[in-house]
Every structure is written in C-alpha cells, then in structure tokens.
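Take a look at this single chain, the form predicted alone, given in structure tokens.
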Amino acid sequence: MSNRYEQAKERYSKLGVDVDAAIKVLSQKPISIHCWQGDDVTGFENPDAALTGGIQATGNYPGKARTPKELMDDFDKALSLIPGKKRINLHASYAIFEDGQKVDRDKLEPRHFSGWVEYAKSRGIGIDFNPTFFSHPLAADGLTLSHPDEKIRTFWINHGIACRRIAAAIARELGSPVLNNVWIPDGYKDIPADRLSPRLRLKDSLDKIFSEKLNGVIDSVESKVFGIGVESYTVGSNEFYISYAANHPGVYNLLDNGHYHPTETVSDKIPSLLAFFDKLPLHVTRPVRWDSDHVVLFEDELKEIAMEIVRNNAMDKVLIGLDYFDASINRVAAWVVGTRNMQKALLFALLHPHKKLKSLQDEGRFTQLMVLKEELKTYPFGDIWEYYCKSQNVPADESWYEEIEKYETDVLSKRQ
C-alpha cells in the first residue's frame, strides 16, 4: 500500500498538488452527523407518534433505534468506521427525560441535553442543534411560526427561544460554537389566498426568536421548495430567508441540496452566497426527484459540492452537515456511507490543481482545462483515500461492512 501511495502522491505533486496538506486539511474538517438517521426520526418524546411536516422515513429494517442508550450505541459504531473529525446533529425532539418527568417543546431546557453534553465531552465530538417545529399536536394543521393564532405562534416562537438557549448552554459547555439551525414545515396545499401575511408573521417570529444575543451560537435558517401536504406553497422559501439572513447580520442561510427544484444546484449557490456571508451552513443529502433525503452517495454533485468549498477556500467557512433517513436499509450502515462519501468528495477536491485551473480558466485556455479536468477523474484518488483512512485507524475498503454485520448479529437483531 505504501508504495502505492507514493505513486499516487508523485503523480499528483506533478500538478503541484500537495498530497499530504490535502490529507491533512480533511483530517480536521469535522462533518456533523445527523442523529436522526438511527431512528427514522422519531426522537424520544413520543416513540408511536406519527412523524409530521412533509416528512416521511420509509421502509422497516430491523434494529432501529428505541431510547437514548441504542441512538449512542449505534452512532458509537459508525463513528468507529468513519475517519476523520466528526459532530453530532440533534434535533429538540431528542431530549432526554429522567425519571419521566416530561415537559412540552416550549418549556426545554438545557439539563434535558445534559446526556448529550456527556456522550460528546467523553468522544472529543462537537454538537449541533435543531428546534423540532414538526410531529407535535400544535403542528398538526402545518402551520407554527406563521400561524394566524397567535396562541400558538408564540408557543413555537418560545420553543425556538429556548432551543436557541440550549445551544448557547451546549457551547460553553464543550467550548466549541453550535449550529442552531431553524427549518418549518409551514405552508399549504392548494393555492392560498394570501402568500404575504404567512411570511411576514414569520419575519416577525423569527425577530423574536433571534433577539437575545447569545455567544456560541451561530443561527441559521433553512429553505423548502414544498413537503407533502404543503405542495402549492411554503412560507419559508428561499427568496425568503436570502432576504432575512441579509438583513439580519449573524443570521446565516442554510443550504439544503434536497430543497430546491430538481433543476437548480446547491453546488452553484455556494459560491454566490461566500460573496457576501462569512458562513455558509450545510445539510448535504441525496434528493430523488425531489426531496427524498436518500443517502449520500459519491456521485457528481456531491463532488460539485465539495470543489466549491475547496476552490474557494472555505473549508472553514463552510459548515458541513448531513441530512437523509433512510429506514430501508442497516441505519448505522447508512450513516457511515453518506458520512465517508461527503470526506471522499472533500478528498477529491482537495487532490485537484485548483490555482492551475484557475489560470487556465483566466488566460482562456478552455480545451487545455477541459482536457485537464477530464484527466483528473482517473487519477489514483482512490489509493490517496486508502492511505487516509489506515492512517486514521479505520478499514479502507468495503471490509467495513463486516463490522456493521456483526453488530447487527449481536445487537440489533435482537430488538424487539
């Protein structure tokens, strides 16, 4: 292997590629991993109800996720076969209750994430968070920061408040700033009569949630095209919140490339977007057709993705989480493929001669960089990735799997 290696590693320095900055630079980019994955979003308030909000998790594998316990023990395992610097992604609906004494979204408080602060404290992992404005009872009609009743309104408005305190507690606690990202499922199915009141009680909504100031926490907003139920119209679109995050400085637009219409790229939109923000919020997922959060696989426009946050020098920039459920398949099997294809994706673009390319871009050199780009593809990538992954303790190849099949024999086999 190591010889290949330096094969690998001569052909790219030819370029000017510097192999083992490359390497390096990934290794410390951490990805935050959805929490959600393990148990087809279901959270732990109430494991029966139905999941809500335009959102749906297909299929009915074994051995999903019950309690806090399971959710930790199967992210343990993936984490133990995914190189690199990793987060966690949680949503509020995954907050722990000791003792049962269960209280309502808008009355959260930080000791319900102590277990969380706990887990990650004990793995060197960092946390994002995400208030849960979907499968609850005053979400039922799929309206909560834009509903008309205020009664209501102000419920979510308090939710969001108190998850915004929450990240600000998990920061201090693990030194390290928290990602609290805002996505709701407002919106209708026909054709309303009135597209411009629903947004501009959100704008107002979203000013109370945001007032306070709170250090650690980066805020975010996350736009839709539609969901089920919602296909004529979706409050939070993303004319919407460009506009909110533009006018309301430490406020950042999440890009989720499951959100969009089949034919625009979130790929083009990053670098629209580092011209004028000094953060860009991720959720990186596979749409279907349309926003079916399939695993992420190493395909164009993940790439695409991960050459526009390298290219442009903003890898620190650029804040990379994962989004997809898919209950078809082995969970944790599933998180550990969308998390080292988004690293593989990062590789790759860190391999390629971006300065060069540049300049052949700028000198109008199109067929030299066509010819140059295309060559690339088939460029001993793959050694470079082998190289990465034993020198961060984990299997290289498909051999992986294995682990994953054992733990299904010993572990998640036997759920009931």
Contents of the next structure:
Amino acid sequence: MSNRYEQAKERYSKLGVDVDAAIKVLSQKPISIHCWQGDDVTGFENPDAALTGGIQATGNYPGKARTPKELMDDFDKALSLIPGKKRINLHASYAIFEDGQKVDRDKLEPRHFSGWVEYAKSRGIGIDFNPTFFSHPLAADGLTLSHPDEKIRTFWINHGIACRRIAAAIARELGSPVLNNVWIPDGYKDIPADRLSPRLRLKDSLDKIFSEKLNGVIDSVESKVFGIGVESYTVGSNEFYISYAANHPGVYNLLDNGHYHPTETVSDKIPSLLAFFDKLPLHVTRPVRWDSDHVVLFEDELKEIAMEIVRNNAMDKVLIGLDYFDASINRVAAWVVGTRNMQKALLFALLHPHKKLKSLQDEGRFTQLMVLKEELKTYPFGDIWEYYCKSQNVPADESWYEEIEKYETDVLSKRQ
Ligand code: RNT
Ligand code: ZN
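For comparison with the form predicted alone, please write out the form predicted together with L-rhamnitol (RNT).
Following is the full complex, with the preceding chain placed first.
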C-alpha cells in the first residue's frame, strides 16, 4: 500500500472521513455511459442521416464507429480504462438489423437489441434505453408526440410503446432494471399561436405510452428549455414534465444539466426533487454557453452535483447517466475523460465530512463552514483516486492516453 495513500487517509480520518468506506461506495455506483458519444449520435439506421431535433455534434475527428462491431470495440476500449461499475445507455436508433431485415421505429422489437444484450451480459454490465424521437422523416418538422397530425402522432406513440417493451425484455434478460427515458425535440422556432394544445397532445401521448404495466422498466421524461431551430417554445418544458411525473407514480423527471437557463443549477434541483421522488435520473453533461454537450470535466457544478447526491444519501436514488457528444476529439478518450470525471466528483464528495459541515450550517457558523470547505479543496484527494484506480486495475493517471494513442494508430486510423 502506498505511503501517499496512507498519509492521505490519515488526514481525512482526522476529519472523521472513512476513506475505505468511501472507496467501497464509489466502486458500487454504476455510471450509465451513453453509446452515442461513439458515433456522434448517428446510429445504425442510415449512416448518412442528419442529426435533427435541435441537437448538434460538431467536429470531424477521424475514426468514428460506423457499425455495431466498431462501436462495441470502441466501447470496450473505454471500459478498460474506467474503474468501477458501468452500464451502457442505448438509443433505439442503435438497433441491429440482420441483412434486409430493417423495420421502422414503430415496429422495433427486443430481437433487434439481442446483440446488445449479449454484449452487456458477457461484460457484466447493465443497459439503459431511450426511444429515438429525432433523425427520422416523420420528425422532419420537429414534432413527434405533440404532432397535430394524428397519424404521425400515433406513429411516435407506437414507437414509445415498442421501446418500453424492449426495455422490459432487456431488464428480464439481464436481471437488472432498465431506465427508459423519453426526450422529444418538439417545439417551435417562432412565437406559437397555441401553447396549450401541443402540451395536451403530449400528455395524452405519454398516457398511452405509459399505460402498460411492465416489470423492470423505470420510466422517465426529460425536459428542455430550447433547442437549435426550436428557440421560442418547447412542448416538453420543465414545468410540464415535473407536473407530469408528480401526477404519475412510476414516471420520474430526468434532469439534464444542459437544459436550463444558464444561472439555474441542477445541483440545486436535485434536493428539491429528492423531497418528492424516490428516484431521480440524471443526464450529466457540460453546457458551454448553450446545451452544447461538451465532455464532462471536473469542474465546480459537476462537483456540486456529486455533493448533493452524496450528502443526501441518495446514491441509490439518483441514476447517473452521461450525455455529451464531442466529435472534435478522440471519441473513445471523450468517454474515458467524462466518465472518470463523474467518478472523481463522486469520490471528492464522498471524502467530505458532511455531518460536520451540516452542523456548522445549522449552528450558523458560516465562517468556519467556508474555511473548512475551502481547505478541503486542497486535501490529497488525488492520492485516494490513484489508489482507487490501481485497486480497480485501471491506469491511475494520464498514462491511459497512451492506450488511446495506440488504439488510434492500430484501429481508428484504419477506418475510412
Ligand atoms: C437532447 C437531450 C437528449 C439527447 C439524447 C441523445 O437535448 O439531452 O437526452 O441528448 O437523447
Ligand atoms: Zn439529455
């Protein structure tokens, strides 16, 4: 055992922090890693399809995954460099079709994901799922579950129903519950003439999608403030979905930290929702000036999000998923950086003496609270992280990038 680890542990112990317990908790918390960082949210239906729905992946770093095999290989490389428990978060657009067996989204079945189930089973990881309400001809006008055309709306309702059945089948196969998250792009570029009717249609669509009782599925809905080309009105707003979830037991409100006005923070929303819901799914991302989905870095809001999860004993309630897509850098490295940072933030929070900090607040000792919090920022957290990585048999420092460089030379650079 390294001397630095022992010394660091000693310092934390003096504050009453149990370092071994912290490491144990961290090692058991799964992070759901989004498959879509690996191919810029393209999916396997049509390699040339444009990404629609007001979201954008920018950059053209060479070597993006084009097939299920390539995406799985890349994901494996990322998994090998990330400590702890992992899950894979799939989108319906990543269905795997045998030659000529392609079906439209309303006809998707569990068998189209059996390749992913095998993949997850053999690696001992769980799966989460998302219906895909974008990058499709019937979503070309940016409307899906709120569409005024009943035929189009019904198509998307059927997609939602199909995806919940797929999620249930995956949960059964893996013996692990599947989060099935609904995000739709619906909205208008300019000032609408009717803000209520689209929301009533969305409400009706969700009621139809969620009406079937299915075991193993955790349902969630994800709001958003605006998207590119959808600036004036978003049907699935924050108020809409929180109210929906509050009125529909078993449906949870997912928080994506790129989806709010810039001075609002998801760290503050977490405890608000924990006061009412027994589960809270997250999409952790990094918005730069807008919902830009940059790679998650070890910065202040990430640390504060982790603090709210840890200090409220909500590790089992908060389902942590990542959601970013940067096409300007090595995509495998992007997975590794963002996931390790989420874990670092959790460890950083786990190494805080929360009982003590809370009592300083209750006793009104705000100067001491500030002093302690600030001093903790330069405690030897890195030594504990290093020890944790080594104990998990993954590189403890930047040396993991050598693996990425090698993979780039041997594999990614050969993709044309
Ligand atoms: C879009 C939402 C949504 C998507 C993924 C691909 O703004 O954040 O979660 O990023 O479903
Ligand atoms: Zn999201």
